[in-house]
Structure formats: C-alpha cells, structure tokens
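Presented below, as structure tokens, is a lone chain in the form predicted alone.
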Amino acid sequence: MLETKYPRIGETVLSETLANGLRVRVIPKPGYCRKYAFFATRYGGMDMRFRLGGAWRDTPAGIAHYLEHKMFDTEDGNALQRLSRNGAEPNAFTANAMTAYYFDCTEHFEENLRILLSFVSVPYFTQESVDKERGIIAQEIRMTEDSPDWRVYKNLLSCLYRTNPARVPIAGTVESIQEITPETLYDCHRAFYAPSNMVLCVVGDVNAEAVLAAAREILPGEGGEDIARDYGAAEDPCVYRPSVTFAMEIASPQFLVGFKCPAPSEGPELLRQSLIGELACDVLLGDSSPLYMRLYDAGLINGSFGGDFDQLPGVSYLYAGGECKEPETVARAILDEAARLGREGVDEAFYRQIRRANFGASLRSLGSFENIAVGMADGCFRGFDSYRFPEVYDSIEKEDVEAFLQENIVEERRAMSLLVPAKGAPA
C-alpha cells in the first residue's frame, strides 16, 4: 500500500486501488483499542436520474435512503443483528451524495469486516419485505415533515433552486415511496453498488493487509459502469423565488434565510472553496462576529441564531437563521453587513481570529474517527485530499474572504424561508 505521511497534522494514510477500482484507505492508529470500518458509496438522494445499460432511468424520491433500509436484510436474516451479537455498534446514513454503513468494535475486527462488505455488496430483496418497509419508512418521513428545523431548511432550498434535486428531500415523500419495488432496488444496487463506485475507509490498529485481503476476497472483481448522473439544467444566479412562509404548530416564528452561491469546482478547488466559504460565514455572523452581537444585544436574536455553508453537487449556499420575530430586519442587516465588509474590508486581526478558530476546530475533528471517514471519502469521491487543509489554509488569504462575501451576500442571491405559528398553536 502507499504510505503517505501529513507532517503537521501528525497523520499517516495507506492507500491502494483494487483491480475492481475499489479505493481502500488505512488510516493507522497504533494502541487504540477502539476500530472503525466505514463502506461508502457515491450515491444518495440527489442521485435520482442516472444511465445504466445504455438508458437514461427515474428513480423516485427517497429510494438511495430506502434501499440503505433494505441492505441490512440478507437470506440469513440480518446484518445489523449479526454485528450487534458480535460486539459490534453498526449504523447507516443517507446523505445527498452519500450512503454511508459502518460500524466500531474493539474486538472481532476482521470477522465484522467480512459481514460488512458481504451484505453491502449482496442485495436480497423481497416483495414482502419491501412492502413491509415502505410503512416504516412513511412513519419516519411524517415524524421529519414535523419537524421545524427540517420544513423551514427544506423549504429554503425550494426557494433557491428551480430543477437542482438538492431541493427534493432526502428520504422522499409518501407519496414518492409508493412507486418503489424490489427491480428498482436491484438496479440502483447495481448501479451505485460497484466497487468502483464505493470507497472503503478504515481508522485503527488494525492490519492493513488483512483489510485489503478481504476486500478482494468478498467484493466482486468487476468495478462496474462508470454512472452518468443528470441533476437538472444549471441553475442561474438567481435565485428561483424570493421567499415562502409556512404554518406550524410552534411557539415563535423561526426563519432560515440563504445566498445562493456560484456551483462548486471538483477537485482540489473544492476543498478551498468550502474553507472560504465557512470563513466566510464566521467573519460575518458567527457568534463572536459584530454583527452577531450588534443583533442580540438588540433582542432581535438569540442562542438558536446560527448559521453555515454548505456544497452539494451542483450547487453551494450559505444560510443562517433560527428564532426571530423580525426576521426581515436581521436578513437586511446580513445584506448591510457584507456589503460593508466586502467594501471597507474585515479588521485584520478580527480574521486571523476566526481562521485560528476554525483550524483548531479542523485539528479537532480528527479526533473522530467518523469524521476522519467521511471526510476521506468525500475527497475521494469529490477528487481532494481532506488531509491537504492546512496547505489550503496557507492559500487563503483575507481577501478572498471579503470577495465571496462582495460577490455572494447580496439581495439578488437572496431567499428567505418563514415558518409562522398556525392558528390554535402554543404562544
């Protein structure tokens, strides 16, 4: 395996390619006791339109997080029960652009491997089951429609794209699961499930031969199709439509309001893009920002104010909301706020602040083995290495800050989403 070394992180990876294309990482950690695989593959719930066999397939709504439901059914009854008994903490995510199954033990290892990469890379489907699940999931979907934090961020990205399925809900609707059955399950797993098209990502003291050993040994020799997808027409700057407002039963009013920003580059470009953005983000309404404190010593925020950046294919926004009885004042004084800084510039020392801060936080998070996992799965999917932060740090200079914030933050670019207490709610 190649070993590379990251000097000022005090990290060490090993890498190899399988002849099925299969991207194994290693990252060592010698005397823990605690290991984890994660098996992840560039699918999820944006990836709804896609070619296989020569022709173009719609998929509904929800089936990547619908078919990560059914792979932990096998003809031997279950996977997630069978790492359970053997000591093992297993779980499972969807993602826009990922799904994701792992799991942590601190013995069994490369038993619990095997059952990992065994019932991934075997579908079994059945009608009964299918159908038995389709309930469970609906159940699942009507608790997040009730949710606040989801409808108000869901209903934001309804207003910044017209056709990007970034707007369409990860796990579906209702209404959208009804049309899923076992074929259409199959052909997604064999689509998306190629080794190819998968990443496996290992963090411990484990052997990485025996690592490598088993993945040759149970995944399929053959990597499978190279997968076109088809996210929609290129979304303009615009953003689709300037606000929507929705009734539930809650205490206060809360909002989300976003900036619709330039699509995200591939590759190493990503990797910078996003730090700039998250910069970005602090620099202007992060909790020790002057705006942030200009707006709660006014009241017209409070501790629930927060705000991110985020990238998805196809498209990058930042946002930042929470509860608010003014939430029009606090989007102009956002607006205000950018356009001063792009225009008279971020205080010097107040920038080298925030990216000490989020350097820290970087350094930080490798202290999790999950998020050391799926961060090297996303580079590897997204063509960036996510070890390579502090030279893309090094890169960034406070002017790109203000220029992002110049070219992004501005009234064009703008969308707003409201949730209101419905009539006979709580005040």
The other form holds:
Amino acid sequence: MLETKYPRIGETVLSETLANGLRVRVIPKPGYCRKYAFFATRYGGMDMRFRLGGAWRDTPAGIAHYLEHKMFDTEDGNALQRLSRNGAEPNAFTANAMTAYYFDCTEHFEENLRILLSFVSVPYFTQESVDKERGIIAQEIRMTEDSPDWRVYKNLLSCLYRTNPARVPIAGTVESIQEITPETLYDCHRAFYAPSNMVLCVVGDVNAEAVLAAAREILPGEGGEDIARDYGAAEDPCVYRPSVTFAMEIASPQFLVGFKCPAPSEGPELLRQSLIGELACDVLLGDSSPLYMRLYDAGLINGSFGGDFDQLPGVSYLYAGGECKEPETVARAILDEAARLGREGVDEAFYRQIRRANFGASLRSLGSFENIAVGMADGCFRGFDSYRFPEVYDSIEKEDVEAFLQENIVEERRAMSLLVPAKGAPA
Amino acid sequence: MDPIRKELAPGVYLNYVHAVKFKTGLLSAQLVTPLGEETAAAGALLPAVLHRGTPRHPDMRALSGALDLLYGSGLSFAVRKKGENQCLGFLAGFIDDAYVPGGEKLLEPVADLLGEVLLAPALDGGVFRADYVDGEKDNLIDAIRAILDDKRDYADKRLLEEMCRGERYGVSRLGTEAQVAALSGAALYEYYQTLLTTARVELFYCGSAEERRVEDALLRALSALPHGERVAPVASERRAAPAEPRLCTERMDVTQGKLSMGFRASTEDAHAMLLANLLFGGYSNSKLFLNVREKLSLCYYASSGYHRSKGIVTVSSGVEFADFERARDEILAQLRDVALGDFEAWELEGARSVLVSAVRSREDSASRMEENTLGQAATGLWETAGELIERLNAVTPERIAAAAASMTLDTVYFLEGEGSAHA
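Counterpart to the form predicted alone, namely the form predicted in complex with its partner chain:
Shown next: the complete complex, the earlier chain at its head.
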C-alpha cells in the first residue's frame, strides 16, 4: 500500500485502489484498543434521479435511507445482530450525498470486517421484510419531524433552493416511502453499491494487508458503471423564498438565517472553499467576534447561537441561528456587520487569531475516528485530501475571507427559517 | 490506564492519566456537592456567570480571544448530575505539545485560564456583575424551557421527577424556572463563597505531560482556592417501589408518543444488573430492540438504562399513540423473560462482549475517562477497568435472572398528542 505521512498533524495514511475500483484507506492508530471500520457509498438522500441501464430513473424521496435500513438483512439473519454478538457496535447513517455503514470493536476485528463487507455488498430483500420496515421508518420520520433543530434546518434549505434535492428530507416522508418496493431497492443497490462507487476506511491498530485481503476476497471483482445523477436545473444566485415560519411545540422561538453561496467546485479547491467559508463564518459571527459579543450582551442571542458553512453537491451555504426572540434584528445585524467588514476590511490580527483557532479545532477534531473516516470518504468522493488542511490554512489570506463576505452575505442571498411556539410564547 | 489519584490538599483531588496517543490534552476542574432542591438552580447558574469574565479577561470576547490564541483551545462549563450530587465546573481541551506549530506549551496557560474563571470572577462592588447574573439567569431559564424541545429528553426527565419526587435524584440538575428567577446576585455570590470552601474538588488531566508538571500547573492556577472543611459527596438513597405503579400522562402537540417506565432494582449485585439491563434493552441486540422494535415494529426506539448508584432502571421509547398499552405490555413481557432466565447463551455473551469492549475502549477517550472518574468520585463506587471486566466475566445466567427479578415497576409516564385517545 502507498504510505503517505503528514508530519504537521502526526498522521499516516496507507492507501490503495483495488482492481474493482474500491478505494481503501487505513489510518494506523498505535496504542488504541478501538478498531473502527467505515464502509461508505457515494449515494445519499439527494440521489433520487439517476441513469441506470440507459434510462433515467426517478425514485421516491427517502429511498437511500430505506435501503440503508434494509441492508442489514441477510439470508442468514440480521448482520447487526451478528456484529453485536461479537461485541462490536455497528451502526449506519444516510446523509445527503453519502451512506455509510460502520462498526467499532476491540476484538474479532477481521471477522467483523468480513461481516461488514459482506452484508453491504450482498442485497437480500423480500416483500415481507420491506413492508415490515415501513412501520419502523415511519416512526423514525415522525420522531424527526418533532425535532425543532431538524425542522428549522430543513425549512431553511427549502427556502434557499428551488430545485436542488438538498431541499428534500433525507428520510423522505411517511407518504413518499409507501411506494418503495424490493425491486427499486435492488436497482438502487446495483447502481450505487458497486465497489468503484465506494470507500473503505479503517482506523486503528490493524493489519492493513489483512484489510485488503478481506476486501479482495469478499467484494465483487468488477467495479460498476459510472452513474449519472440529476440534481435539477442549475440554481440561480437568488433564494427561492425569502422566509418561512413554522409553529410547533417548543419553548422559545428559534431561527436560522442562510446565505446562498455559489455551487462548489470539486477537487482540491473544495477543501479551500470550505475552510474559507468556515473562517468567514467565525470572523463574522463566531464566539470571539465583535458581533457575537454585542448580540449576546444585548440578550438577543444566547449560548445556543452558532453558525457554519456547508457544501453539498451543487449547493453551498453559510447559516447561523439559535433560540432568538428577535430574529430579524439579528439577521440585520449580521448583514450590517458583513457590509462593515467589506467596507473597512477585517482586522489583520483578529484574522490571524481566528485562523490559528480554526487550525487548532481542525486538528482536535482528528481525535474522533468517525470524523477521520467521514473526512477521508468525502475527500475520496469529491477529490480532495482532508489531511492537507494545515497547508490550505497557510494559503488563505484575509482578502479571501473579505471577498467571500462581500459576495455572499448580502440581502438577495438571504433566507430565513423561523420556528414559533405553537401556543404563543410561554409566560 | 486507570487514573492515578492524589489528594493535593484536603478534599482536593487530582486524577491523572498519562497518555501520548491523543492530539488533545484534557483538563477538568469540578466542584462536587450534594444535589438539593434549594441549591440546584444556584449551582447551575454559577459556572455560566463565572464564564462571562474575569478581571484579566473582563468579557466573553476577551476570554474567547485568549482561547483562540491558544490554538483554539476550548473552555466550556458543565453542570452534571452524578448519583445524587451536582458537579459543576469547567473542562478545557487543547492541542497536545507535540502538535503546537510554534512549540509553545499550552498546559500552563490553559490551566491558568481554568483557575481564573473558577476563582477570579469579574466583580462589581464586591459581588458578581448584575448584567452578567441577569443575562445568565435568562439563558438558564431558556435552557430549562428548551428541555421541552427534545421530547425524548423531556419524557425521561419527567419520569424521574415523578418517580423520585422527594428524593435528591428527582431534582433536575438545572433547578426549576421559578428557582432561577428568584435568585439574586447577592445570594448567588454567597453560595459561591460557600461552595469554594465546602465542595469536594475533583481535578482531572489526561495528556502527555508528566504528573509533576500537571500538579505544579494546577497548584499555581488554583492557589487562590480557600481552605475549608470539604464535604464528601452523598451516597444515593435507595427506596422501594410503591405497591401499585404510578401512572402519569401528559398531552402535547406532537406526532409521536413517548413512553417512559421506571423500575426500582433492589438487587445489590450491580454487575449482574449491568448485564441484565443490557440484555433487556441496553444495546442493538437487546430484547427490547429485537422484539419491540424489529419483530413487532411498535416503535423506532425502545431502550433501557441502569442507574447503578441509585439502583433504578429506566426504559424510554417512542411509539404511536394507539400502541401505548401494547408497547407497555410488551416491554414488561420482555423483562419477565429476562427474570425467568429465558434468554439464549448468545444473548448473554453478546451483551457481555459489548459491555467489556466498551469498558476496555474507555482508555481510548479522554472525555470518557473524565466522565467515568468523576462518576466514581461522586458515588464512591471505585472500580478499575480491569476489576470491572473481571467481575462482568464472572456473572452467571442465574445471577442475571435474579437481578432482573428484583426489578419492580414504579412509574409509567406517557406523552400523548392533542386529541389522541387511547383506551
């Protein structure tokens, strides 16, 4: 395997691409008991319309997530239980552009890895098992619909975007999942679970050659066709709807303000754009920004306030919010502060302070095996090396951040998602 | 890698873990005090007010800026409940020496900041600044109200309130809205002075620095800590379940019902109970998961937790309103199976290996070690990872059945939707 050393962050990565196109990454962690395997496909909630066998296919919202649930079924029983019996802690998630299956264990690593590779690569669905899952997933959707954090975020995306499927809930709706059949699940598996569309990432003190051997032995020898996906017409720079208000059973009003940024590029530039977006967010409204303290001292925001910058296929946006009784005042203050920074420039010392803090936070996030694996997989899928962040930070200057703020944090690109207590504010 | 424990001063303990494998060092300073109805709100408010500023860093921006310059070190406050004690204080995370680009040492300046927020608050006329107290009172009230926003947390909290009414365990770690509203800056300052001289102090460090260096850094940072008669944490009180289980129902505008159930486990065999709980509803191969969720599709989640120091087991689940009674009966039926010893060898071995693996991998996470050490210090239930694993390995199926049989249903809490009706 190819060994790459990253001395600035004290990491080493062993990598190899198998003949079937599977990308394998092993991150050695000497001294750890935990061993972590993460097997991911570049397929998520957004990939509803795609081309398979020469024809465009439309699949129901929530199908990638439904498939994730059903993958644990095997002809010999449930893989979740087989892994649990071995003392492993297995789980999975479906994101907008990725579905991942993983486990954590201290013993029987290679046996567990074989179980993981096998159940994810061999689909086994029956009408009965697919029907039975509908009740469980419907309950999961209902639970999510009661979550204010989810609601305020989902409503924001549906304001920012007109056609991009980022606006559709990943798990779909109780109605949309009614149409899902074993046949559609098999088709989606065939389209997206080919080794060439997947990444296997292992973190821990393991034998890397044994990881490769297991992958070669268990996975199909052939890759798969390159699947075209349709994310809808290109989005124009303006928001789809300026705001939406939703009433639900919550204690205090909440909000998110979002700013629609240009579609991200793929490749190394993506990492740079993402770090610039995060720096801009922190310079503008992070914990140590002048704006944050002003709003906090005025009682307009509390510790729940925060922001971030996200990039999904075809979309990128900066957003911020939390509990707030005067969301419009706060959103206006954010716009005014961005305008001021554009006009007067960002203080050089403050910029360097934020850049240093973000470098430290990025480094500290590598304490989590999950973060390492998600970053690796995302990098493989979208063409960047997540461990190159120290060099990328070095290359970003305050002018990059100023340009980002000037271009993006403007009225036309703003959308508001508001949540209000269903029965008026509590006494 | 169990921590080395040392009494630095009467009632002030350092728990030290030497580890070179982490990129982040962790430092924690906690005041441990019995959880009480009258003091919970003040205890919860205190670290938030302390976190607002010090004479050297008079506001949040100055404090955040200092942390930014220490390579984005984190300094957060925490209010935790361990057994029947409230633990309040600060946790700091910072890059370990080997990875600091400039070769600077971060332990000492981070320890100084930690000591500063704990012991040197920004004052005005000898008491806390009124604007800081008022602002944080509003925030704490918002946080108490926000528990309602996560219906799962809310249901679990309501269950404990109902089940442990009149016990320290039923007191919310954040206090109540009314108690927070009634707090004056003067009363809070007085409580702070009392805590500084009476609360047990638990310090924790995990990272690459040698013990001597950590001790020196902390002794310097905490040199302003007054001497006093420090009170040992209280042991949890055990009570029996009532003759008839209590039932509590609430209605709200929600789409999914929440069913929480609380049991009193009278057994003293905690290791058998740990495994009985896991087998019953503690992980993804448990009876609740496999039967109530997977086989009957009654709910999206149904899981149980064993509160070891208190000797209670709680079950929490999300169900359709119409399935409330079916789910409750099914949960009780699954428990009966465990108590009758009606489980397969693989169920026990699966539970055991998951638990042993979790204990073993504790040393891979500084924050889990901190959490665990604080819990042991607050409950007095000291046990090394090796001892715990050995005792878990010795548990027999008979002991598990006996432990489960000692569980009696105490309280059922149900959150249902507006207008929904169950028989």
